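In the form predicted alone, a lone chain appears below as structure tokens.
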Amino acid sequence: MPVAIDAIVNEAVASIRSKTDFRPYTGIILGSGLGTLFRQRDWIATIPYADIAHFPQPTVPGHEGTLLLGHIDSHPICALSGRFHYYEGHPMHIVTLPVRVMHALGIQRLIITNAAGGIHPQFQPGNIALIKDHINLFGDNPLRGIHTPSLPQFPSMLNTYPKPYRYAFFQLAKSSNLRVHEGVYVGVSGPSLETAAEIHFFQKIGGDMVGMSTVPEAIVAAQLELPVLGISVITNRCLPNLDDEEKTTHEMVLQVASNTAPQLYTLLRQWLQVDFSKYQLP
């Protein structure tokens, strides 16, 4: 039977609306370890997710399970500081019900930010990578059994992650003197490991980075029509030909991504401020 998710996402807004009726421009998705990118912030609201009808609390470490509303400098943002993974047991039309969710609230365009394994072999732990595009291997997609009229039901995955966006971040970064690479994010349900064939057939795919996020949330958006900032930090070298001293532990993870945070916010906040309406590639 199909969800009928415009009834989950008026409930969730309620619930938003309930305490604050604070419109964003820009959702951003924390992901993993980059939850502290906000933490110190003044915000108009800070909702946990157990008072939003209909979001599951999460449960890797990590991420918090809060959203945050309000202002970075003049911008006005809602964050995401959590997510909920598929491989946490829920169905894509949860995994995926922060976007809509943010999209009833106002939001315009979306940032989405995950940790992810290194599969270019010049990708090193702490490289911050942005997606140009992406490889749904989940075996599932957000959109299917999902009730929604007004929306199409093939959306176009050809420009979802514009190519003004990241260019416009590739300046900021090079005025920083900080290197930004840019590729392809492999998306996998999770929650194991790559095996070193897995890691060979990503290579082989065309994949430059993996992880278990990002794909079924950036779906929802091309739905929605909004456009999306992809942004992975990586965490650690997957190769398939590392020695088991490279094993990966989420803890690993963890602390790679908190020690990118403050690089990768200071780049945010000034991308943010990005007038696109009249912003033209050279």
Ligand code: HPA
Given for the second form:
Amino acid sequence: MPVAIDAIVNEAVASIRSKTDFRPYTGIILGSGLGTLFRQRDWIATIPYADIAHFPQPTVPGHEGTLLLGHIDSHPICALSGRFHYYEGHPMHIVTLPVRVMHALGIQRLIITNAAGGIHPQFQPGNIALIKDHINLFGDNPLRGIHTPSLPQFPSMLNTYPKPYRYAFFQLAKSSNLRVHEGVYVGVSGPSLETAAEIHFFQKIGGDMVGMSTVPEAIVAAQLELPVLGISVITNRCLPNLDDEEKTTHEMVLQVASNTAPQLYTLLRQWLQVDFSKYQLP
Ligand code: HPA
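After the form predicted alone, can we look at the form predicted in complex with the named molecule?
Next comes the full complex, this chain leading.
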């Protein structure tokens, strides 16, 4: 049965519009352990997911469940503190509902952040890696069975993470003497972590980091023609020959991500100020 997503989006948007008519320009999804990134700010509206039609409550520690609307240095944003994961049991159209809702609120571009395991041997816990592309290994697709007559059924995924967005971020990191990586994000459903053989496979197919989010959201963003800045915080190493000492835990993921949050916040704040209409790649 196709899902009539427009009605669902309209009802969610109506819940938000009953509280504020604020129009954000940039949407931001805060990943595991990064929910506190914007905690201290004065918001125009903070809306608990419980007050938004069709938004479930996040069930994972490290994901709060609040929609934030307001300014960062006068730039109008909308941020999701808490995302919905496929592994929590939500259908894909709910996992990606916030992207459609933020689009309907007026966003013109999307920043997706996540915590990820580093497959590339040089990616260390605490490093930031920009997503230049992704590989969808969820075994599902958020556009499957979704009825949206006004949108392309077969959207191109070739320029999902535009180069100028990444390049500007690199330049900002460089001026702060920070090393930022770039890589291909492998999206898996989880919630079990990877076997050694799976990690080996991800390396072979060109993966640099692995995580359980982002890909569904980026696919819906592509359908909506929202350009994406994708950012992974590497929270653990994910190599096929690691011994038990390095076994990944969710607590470790949250700790490393929240330690990196202040650095990421500084870069994001600067990035939001870049005027991409005048931006030139070298
Ligand atoms: N695997 C999958 N998802 C993750 C990981 C990992 O090692 N670290 C953080 N999210």
